[in-house]
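Consider the single chain below, provided in C-alpha cells and representing the form predicted on its own.
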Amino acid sequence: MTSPHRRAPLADAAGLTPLLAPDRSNSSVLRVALVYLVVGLGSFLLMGLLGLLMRLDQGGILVIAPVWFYRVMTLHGAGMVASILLAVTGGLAAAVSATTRLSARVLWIALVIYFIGTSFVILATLVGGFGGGWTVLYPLPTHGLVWTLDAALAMYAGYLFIALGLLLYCVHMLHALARAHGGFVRLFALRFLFSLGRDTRDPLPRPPELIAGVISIDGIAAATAGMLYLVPIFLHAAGVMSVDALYAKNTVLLFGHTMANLSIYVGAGLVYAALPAFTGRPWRTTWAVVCAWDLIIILMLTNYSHHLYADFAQPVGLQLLAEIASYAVALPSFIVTIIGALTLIYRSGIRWTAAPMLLALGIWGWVFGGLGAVLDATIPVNQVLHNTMWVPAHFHTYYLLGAVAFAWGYLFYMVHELSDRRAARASSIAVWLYGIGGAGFILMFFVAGANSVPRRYAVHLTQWQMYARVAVPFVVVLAFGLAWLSWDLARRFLSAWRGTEGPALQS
C-alpha cells in the first residue's frame, strides 16, 4: 500500500522537492537518515533523564554524591551535543538526497566511527569516573583527583572519534554537493551574491543545499580544531611535549562550541526543507538567504571566544571580535529565517499537525535562546552572568526548544511522507505539552541565573533549591509530551521504513 501523502505532487510547478528521488536512488540514504534521527533522538531522551536526575539533586529532592553528580553532568553535556548533532545531520542528509547523490556506505561508516566515540565517552564517565565537564579544559582532565589518567584519555579518545565521524560526514557532503552543482562558486551562489542578485546565469542551489554546504565547511573546521587540540594532549600525556593552556582553551572551544552551534544551524536547515511541504509554497533562494547563510561560514568560527572573556591573557582584539561575531552570527540568519518562515505560513491554509507545530516551536525556541546567548556575549553582562544558571538557560532554550524541536519535526515530516499510516490527531496535544513543559523548565534556569545562582554546582544552598523544585513538575510534563510523540512515531515507523523502497514519485 502506498502513502497518500507520497503521491501528493510535491515536485510540481511550485518547485517543491519530495523526499524520494524519481529514480529512488536515495532510498538507502533515507534509511540511514532515519537511523541517525531515531538513534540521535533516542539518545537525547536518555540524556534528558540524566538532566532530570541533576535537577532533582539541585532541588534537594534526591541527593546524589557530588562525585556522581559531576560524572552525570559530564555525560549529560557531551551526550546531548553528540545526540542532537547526530539527529539533525541525518535529517540534512535526507533533505539533500533527493537532488544530490550521497553514499549510504559513507554515512554508515561515519555513524560507526561516531558510535565508537560515544562509547568511549560513556566508559570514561560511568566506568572511569571522569567528571571534568564536557568542555574537558586542559589541564583539569589530566590532574583529576577522583579519576585516573586513563579515564581522561578515554574521554579524549571519544572526542577524537566523534571529530573523525563528523569530519567524514562533512567532507562527503561537501564533495557531493560541489560535484552536483558544478563547483563551490555555484554551490555558494557567489556570482549571484557579489552581483547583488543581478547575475542569475548559474542555477541557484535550494536553501537546504546551500545550508548543507555552509555547515559542511564549518563542520570540517570544527573537527580539525578538535584534532589540533586532542593530538597535542595525547603527546603531552606521553611525555613528548607540553601544551600551552591558552592554545588548548581556544582550540577546544572552537571545536566544542562550533559543534553545539552546528546542531542549531543544521536544524534550521531542516525547516527550509520541510516547511514548504506543509504550506505548499517553495522557499526561494533569494539574495538575502544567500548572503545570510554564506556569512555563517566565517561568523560561526569566530564567535566561540566569547567564552574566554575572563581569560586576561587572550588578546583584546579577539575579545572584541568575539562580541561582534556573536551579534552578527545570530541576526542575519534569525531575520531571514523567521521572515521567510512567516511569509510561507501567512494565509497558506497550513494544517497545524504535529510536524509543522514542532518546526514553528523550534523557530521560537531558537529566537529566545539566541537572544539569551547574545545578551550573555555582551562583555559587561557576561562578567555578571556567565558563571550563573543564565548560561544553561540560553543553551537549553535553543537546544531543547530549538534544535531538538526541529529534529522531532523533521522526523515527523519524514514519517508523514513515507508512511501509509496517518499521525494521531491528538499528537498536537503532545506538542503543546512539550512546549509548555520545556518553557517552564527553562524559565526556572533564567530566573535562577538572574538571581546569581551559580552553574555546575553539585550542592545547592537551601535558598537556591526552589528554582529546581519548581522546574521538576515542568520536566514531568515535558517528558510526558515526548513519550507521547515517541509512541506515535513508533507505531508508524516500520511503515515509513518500508516506504523508502516504495514506488517513485512522478516528477
Second form
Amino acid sequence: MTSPHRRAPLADAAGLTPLLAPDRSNSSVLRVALVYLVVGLGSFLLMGLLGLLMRLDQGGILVIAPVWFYRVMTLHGAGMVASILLAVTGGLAAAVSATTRLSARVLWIALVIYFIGTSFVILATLVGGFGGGWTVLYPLPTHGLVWTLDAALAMYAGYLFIALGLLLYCVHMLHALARAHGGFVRLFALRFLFSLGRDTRDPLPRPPELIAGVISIDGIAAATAGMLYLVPIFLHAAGVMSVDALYAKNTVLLFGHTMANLSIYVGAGLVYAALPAFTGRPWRTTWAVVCAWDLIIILMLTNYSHHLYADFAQPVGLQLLAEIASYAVALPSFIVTIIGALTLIYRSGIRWTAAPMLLALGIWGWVFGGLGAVLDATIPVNQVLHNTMWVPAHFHTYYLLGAVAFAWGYLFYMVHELSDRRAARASSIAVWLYGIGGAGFILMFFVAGANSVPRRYAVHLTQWQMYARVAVPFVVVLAFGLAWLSWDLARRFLSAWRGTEGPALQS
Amino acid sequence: MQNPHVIFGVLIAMGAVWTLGWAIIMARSGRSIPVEQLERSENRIRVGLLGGLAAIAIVVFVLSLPRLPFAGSRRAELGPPQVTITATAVQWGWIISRDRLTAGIPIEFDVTSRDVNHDFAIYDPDGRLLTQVQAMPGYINRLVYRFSAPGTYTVRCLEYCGVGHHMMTARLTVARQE
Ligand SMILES: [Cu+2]
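Having seen the form predicted on its own, can you show the form predicted in complex with its partner chain?
So here's everything in the complex, that chain up top.
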C-alpha cells in the first residue's frame, strides 16, 4: 500500500508550492500541459531532423534540389517556432495551475486551433510547394514564381490560426491571473514596484504568475501585430489595396521576432518554477524580480527592429532606438534572472539529476546566445554580420541551448514530481551529449558567420562547405543525447500521467 | 568594429569569461549554506553588474554613432559621392548601371528592387562581406561606399528571395585610382 501523503517529494522538501494542488483541482490542466510539452518537443525532434538534412546539403554530403531545400527550410523554421512555443507555454500553464484556476477546455481548444494552423503550414510547404521562408516576408510569398498564390494563402492561413491559438491562450491566461490576484495592479505588483518595495499591502504574485502575465500581454501584442500584417495582405490578394514593403517588414518582424522571443522568456519562467525544487530554496518575488519583468513587457516589443538595420528607409531614430532597446532588454534578464538562478544554485547542496542539469545548460546557452545577439544588435557590427550565418547562430543558441533545454528540464521536473521517479543516473550523460553536441553545432554557425557565409543558401561554395561538415558530427551527438532523454522520459511518462490524478490512483 | 574575425574574437572572449563564471558556480553547488547568507552579496553583485554593464553599453553605443552605415553618416565620413550607380534587383539577378569602378573615391549605390525584398551585399576578392543594404520594392536605399583597393568584387543577395536566391550574384571590377 502506498501512503496517500507520498506526493510532491520535491516541493514538500523545499516547502514550495506543489505542482498538483492539494485539492487536485488542476489534474486536467496538468494533463493538457503534458500534451503540450510532449507534442511540442516531439515535433521539435522531427524539425531537428529537417535541420540535419539542410546541414548535410550545405556540406555537400547529401545534396537536395534547391526547390526542396527551401521548402524544408520554410517548414523547419515555422515548425520550430511553433513547436517550441507550444512546449514552453504548456509548461507555464502547469506552473501556474496549482494557484491559478485555468480551464483545461480552453487550453485544449487553443491546441486544436494551433493544430489547424500547423496542418495548413505542412500542406502549404510539402504539398503546395511553398518555400517563402518562415519569415513570410511580403511580397515574396505571393511572388515566389515557383509556387502558387494558393500555397501562399494556405501558409498565411496557417499563421492566422497559429496567431489565434496563441491569442486564445494569452487572453485566457491573463484573465485567469487577473481574477486570481484581483486585477492587473496586483498581478504586476505595481504598488510594490512604484513604492520601491515599501508598500507591501498587496499579496505578491509568485514569479511564474508574474511572468505568465508579462508574456500574455506581449503574446497578445504579437498576435495583434500578426493580424496587422496578415489582414492587409489578404485584402491585397482580394485586389482591394496594396501593401507597403516597409510596413509589412515592421509588422511581420514585430510578430515573428516577438513570437521567437516569447519562447525564451516563457522558458525563463519555467526555470523560476522548477529550479527551487532542486535547490531547496524558494525563488522569492523581490523588488528586482518585479522591476525586471514589468520592464520586459515594454522592452520585448521595442527591439524587434534591430533586424531592420539594413533597411535604410527605416527612420534613423528608430534604428538607434532599436540598438538601445536591444542592450536594455539584456540587462534585466541577465542581472535578475541569470544572477538569481546562479544564486539559487550556489552552495545549495543541489542534487544534480537530468532535470536541473538541463536547466543549468539552458542558463549557459541563453547567455551565450545573448552575447551573440547583443554584438549583432550593434549597428556597425551588424553591417558585416546581417543575414550571414551569425543570425541563425545566435537564435539557434538561445533556442536549442536555452528555451528548449528549459522545456526539457521542466518536463523532466514534472515527470519526476508526478511519478515520484527521478531520471535514471545515466541520463546525466545524455544531458552532457546534448550540451556538447549542441555547442559544437552552434559554434560552427558562428564561425561561418564570422567568415561571411550567407544564411539561407541552398548551395554553398566549396570553401564554405567545411563549416557544415564539421557541424554534422556534433548534430549526430546532439541527436543521440536527445534520443536518450526521450527514452528516459518514455519509461516514466505513464506513471506521471497517472500521477496527475493524485496518489490514490497510483499503484 | 567591422572585422568579423575580431567580432568573433570578442564573442569567444566574453563567452569564455561567462563560461568560467558559470562553471565555478556549478562546481560550488554542493555543501549547503542558508540562502540568507548570500542575499547581501547577491545584491552587491547586481548593483555592480548593472553599473558596469550599463556603462559598457553606453560607451559602445556612443562609439557606434560615428560608424553608422546610413547614407548621411557615410557622406559625412567619406565626403560627397563622386559617382552614382543604380542597382536594381530582380528575381534572380542584378541590373547594375556600371560595373567598372574606381578605388579611393566615394560611390553612391541607389539600390531598389523590381519585385520582392533582396539585399545588395558587396564581398571583397577574398570573400569577406564589406557592406550591405536592403533592396526593397517601392524604395531607393542609398549605400555610400569607398573601395580601398582595386580588384574583382562580388555582389551577393543576402535577403532570401526565392529558389534562385543563392545564384543572385554580380561582379564589380574596381580599378586603381589614376
Ligand atoms: Cu535573395
